[in-house]
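Let's start with one chain on its own, the form predicted alone, as structure tokens.
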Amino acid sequence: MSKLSLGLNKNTIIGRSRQPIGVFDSGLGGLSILKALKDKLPNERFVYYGDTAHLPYGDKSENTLKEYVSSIFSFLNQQDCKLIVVACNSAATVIHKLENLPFVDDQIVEVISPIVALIAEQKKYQRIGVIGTRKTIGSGMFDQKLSQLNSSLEIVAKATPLLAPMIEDGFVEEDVLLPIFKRYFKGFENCELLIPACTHYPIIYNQIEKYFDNGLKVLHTPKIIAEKVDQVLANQQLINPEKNDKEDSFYLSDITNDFLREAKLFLGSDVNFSLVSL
């Protein structure tokens, strides 16, 4: 039993199970995680926050990033969230360095640790590529942790800072991405599996695999994170047993028509966002 469940009676657990799940990212990429979560956990209600006024997170200093992330945690705590999904790899690199968060470790799922654990344990792929923002790749949280857990893996990690803003702006056509791929993917020719360490990248999974003539598998990270969240909720008896009658809530720190258009690309439907500057 989770330490969070100790001392809680049945009514308290049921009440907490009906609370929403908070999901946040620097922009709209985290909507790829949210979509997978909604598919996996159809009874849950979600509160999404995209810090679009401050993107990209991948180029921010650690201190600035910690300030942004702390403010978002406080906001989601005010929304009475039972669990927080840090749907941003750059933000995930500073979580363990933050103090006095309104959530304990058992209430936080970030997008790095579940992926590292899965890849370190599997036996099918030995030559692994990792791409992400400068912040994520520079932290070493993927390549260093993978090497520590499984020294037999051959890992190539490279920052690909142009991809996230290009996706945010809708530049996802193959002819536009091709020259970027040619530069970024030098050295990845022998890789068998690619870890896309940025929640924007699911939008271009097919384009990446096609660039490698389908000889390289791109890991579908949103599904893995959704399965991890399902496991955490089950362990704490916090899965909502009934469909929540309240609608999901969506917030952005800056709203533009471009973001609204791209949000539909991620979720497959129109979304009503509210403006909340932190």
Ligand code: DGL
The other form holds:
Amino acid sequence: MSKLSLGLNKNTIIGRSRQPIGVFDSGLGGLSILKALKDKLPNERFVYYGDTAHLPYGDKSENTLKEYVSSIFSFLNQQDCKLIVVACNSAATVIHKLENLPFVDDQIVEVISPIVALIAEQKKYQRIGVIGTRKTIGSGMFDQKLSQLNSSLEIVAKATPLLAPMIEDGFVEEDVLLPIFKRYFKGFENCELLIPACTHYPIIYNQIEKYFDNGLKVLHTPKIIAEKVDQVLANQQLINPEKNDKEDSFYLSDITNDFLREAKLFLGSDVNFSLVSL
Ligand code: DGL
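Now that the form predicted alone has been shown, please provide the structure of the form predicted together with the named molecule.
Every component of the complex follows; first up is the chain already shown.
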């Protein structure tokens, strides 16, 4: 049984609802999820950790990734977070393999399961494309799981490892992306829906839609994750009833001017990052 269902009293619940929500990614892509969370849950305070010293996660071995992710969970536990949002698909592929996490299942929302559940249930789209890092696509967590849950779906899944570093470096203009899209999107011509399974990709949603001449729908995943987080908090009576007057906290494991410029691209405004290496 989860420790959350063990009869906590009202004061404990109110106290816990004021605790922050931890959000993490390999770098800054997770800020796209944070932005949607802040829109959906305006009373909440967030602690963001971007593991910029270790990105990209998409090319790391499973053991290395497990070590990085475990350290981040410990750090966010020290920050007294009530819930953790794993805002990185690559990191989400190892969560179920981690032992002794300081959080129970009800306190973790990752970016893969809610999307898979939603797409498996819907009836509108039959031919579905999935793109993501090597780690995410190689894990089979999208294509295998979707086929298992709904055998009528046709899935085309492809690793698109160049896209995240290009976005990191600001190479997001249509003409720069065109030759890369041509190569990566071979085989996606008949898809009706694309799941962009990397939290960096919201920055290029428009460019992808334009490339397909709006003939394919790009699933806007940050909003879906924010709705899931809202639901999980509501189920546990953990939504903060009053606006938290403390500022959000932002931590990176490496800080460069490029990271700061990129953060502005995701958030639309400057924030102060503190350096914390784990
Ligand atoms: N944002 C990460 C994800 O969602 C990808 C970037 C990386 O490879 O570190 O998978």
